[in-house]
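First, one chain by itself in structure tokens, the form predicted alone.
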Amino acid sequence: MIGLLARQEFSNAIRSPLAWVLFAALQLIFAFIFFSLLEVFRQTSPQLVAAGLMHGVTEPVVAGSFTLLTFVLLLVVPLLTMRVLAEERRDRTLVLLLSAPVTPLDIVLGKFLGIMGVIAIPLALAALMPLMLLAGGSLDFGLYLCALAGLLLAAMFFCAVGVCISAMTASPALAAVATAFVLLLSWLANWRTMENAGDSTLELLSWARQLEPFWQGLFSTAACAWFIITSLLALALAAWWLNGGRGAMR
């Protein structure tokens, strides 16, 4: 039932114009970044070498532009997410789906399946763009391969949490700007654990934070755990929301 649910979710996404809209804007911006940051390393190449401080360009390009394409999912995803659950709701469709044979965990994991699929096709092309780097040169597969978890793991814990938040109201705008809301606060986390270095608990809160083992090439099996945490932490709350309103649907 979670397959059905999750490919249901995913062709019904497909098919809405947004979704390709979205699509074709991210190409276009992470495109815009990824060659921006190439042009920059060509530029200060030489530079880096005379001061001995070239490291390849793996790291400032492709490191880099995965980086800021996180910032960009952060704005993109809510608007991915907010219909999910949230117009279930306002169509009142919801009920129909809470009174089959099947729990309220099994419509959020198949939503949010669904949901990471289509995110899943922006995600390879961006994936596929620093490859074209073999044709002139080099590419740190290792560097390059744990960034592109640490996006993946980002597009996961942002689509959790816009699940979650979809799941709460009936109104699509709202989940969206409230799923930006909270993925921005997070954000914001980072700042606050840098100016009180040492403190764990804000630590703890921005996804930021754990990602940048990844932008510097390793792979953290504390912050991949806690992108996972998270995101099922999120997804279960979604699913106890979802319980706790049966009643009341009704």
Given for the second form:
Amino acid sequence: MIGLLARQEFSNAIRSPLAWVLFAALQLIFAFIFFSLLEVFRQTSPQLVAAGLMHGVTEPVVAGSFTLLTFVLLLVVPLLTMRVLAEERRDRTLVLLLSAPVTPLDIVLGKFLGIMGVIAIPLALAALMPLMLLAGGSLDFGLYLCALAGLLLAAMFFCAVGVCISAMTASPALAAVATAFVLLLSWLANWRTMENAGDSTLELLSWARQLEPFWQGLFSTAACAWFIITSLLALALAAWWLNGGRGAMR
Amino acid sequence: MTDTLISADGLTLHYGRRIAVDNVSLAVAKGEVLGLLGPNGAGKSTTLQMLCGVLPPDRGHIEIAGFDLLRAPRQAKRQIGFLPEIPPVYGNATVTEYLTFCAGLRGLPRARWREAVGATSERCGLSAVGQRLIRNLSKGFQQRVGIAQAIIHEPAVVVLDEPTVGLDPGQVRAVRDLIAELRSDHAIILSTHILGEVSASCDRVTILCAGRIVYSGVLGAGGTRWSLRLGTAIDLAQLLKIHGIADASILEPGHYAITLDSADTDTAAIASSIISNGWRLLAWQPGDDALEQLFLSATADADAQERAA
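Go ahead and give the structure of the form predicted in complex with its partner chain, now that the form predicted alone is out.
After this comes the whole thing, all chains and molecules, with the earlier chain placed first.
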């Protein structure tokens, strides 16, 4: 049943021109970021080699461009997730799902997986781009896969937050703004802690801080758990909300 | 009432501090059509949404085909087909795609999707528009798609919230025919504020006003409810002496609601006794008119109580 809901969400989303405009914009922006970083790397690599700081192309260009891509996703994902449930509520089609033999959690998971499928398209294209470097050199595949995992975890977290907020309103625009705001706020939690080193409570709230090990090639299970737990919490909250605040399982 | 397919007991729901539905109970058996009447804002749609598991009630108990809706929602919801006030259709899907999704969503096994979509499209007159996008269809056709999704899985209970709103007379007729066809093996609940709709399709009627049931009774198929208008004012006692009249009440001066002994009562004989009594007979007709008066008096009473409270 979750699969059916996910397929419906996916096919509905990729039929809207919005998704294709976002795909195109994302691809263009990522290409620009990627080639800019590559150009910077090309110009500075002789000095880095001379200073003994040279660790290859993967960290500055690949991990660097993925880091910047997460900030672009912060703006793009809310536009994709805004309609998943808010639009159903606004158009009164949510009734169809609520009167069907599925639990609110099924609905939320179906929507989440569907929209993850949509975001996977531009992410797959972005993931392919670094592979072209193989034409003129080699890649640190461990670092590349780690950075890719970080990117996917961030996308998952953004989608879960987006679906959660979309469940709470009948206005897609409001859902988009609120999602971007929450993600931005969660990122800023990282900023404050940079000034007050040792304040780990706020740090715990920042997705950007959790991603840092991945950009350095460390697959952090703690950070991985952070993303999975926060995403599940957001989805459970969405299901609870859909059910009028009366439990998510039925 | 041996074959009750849906029963609700003591449904209550608050919206904030306002009580939207107050202690509503009803039961519908297989082969029966219940009409839910009431002025706008009476709580009809809210009641139907609770019956279909869309809104959980604050208090009360709902049983559908033997399953408790709150304890075993999956099994219970499998037995419900619901057409809300606004048909819950996805504009950017074709009719066939949408109905296929609904077949799966309502729990039909995949092997039966195709056949169910074909049969339901045929039944609702949608075969010719299967490949059209729903948003490009007329209101009438969108309504038909809405009805199709409610019956595609052959549910025990079909709940229709104002199914004929916005349809032209021909389409209204088609919906009535469809209801007549469905009633044989389903229990049907129909909400409307068109009284003619109720007398055309329903066996029983429940009138809601301000969230409470203000009237609940049978509308005999042949009609034991008749409406009488006289030009002479007479006592109810005099009316009740006439053979064949079981009960009578005054709706307004000169207008009486009459309940006959049975649906086979000779109404022509009653008319001649009225005339032979020397009362000026202005009108003597079945159903409708009396239902309208019943509706107005039942809801007016409730309004008065509301104001007094």
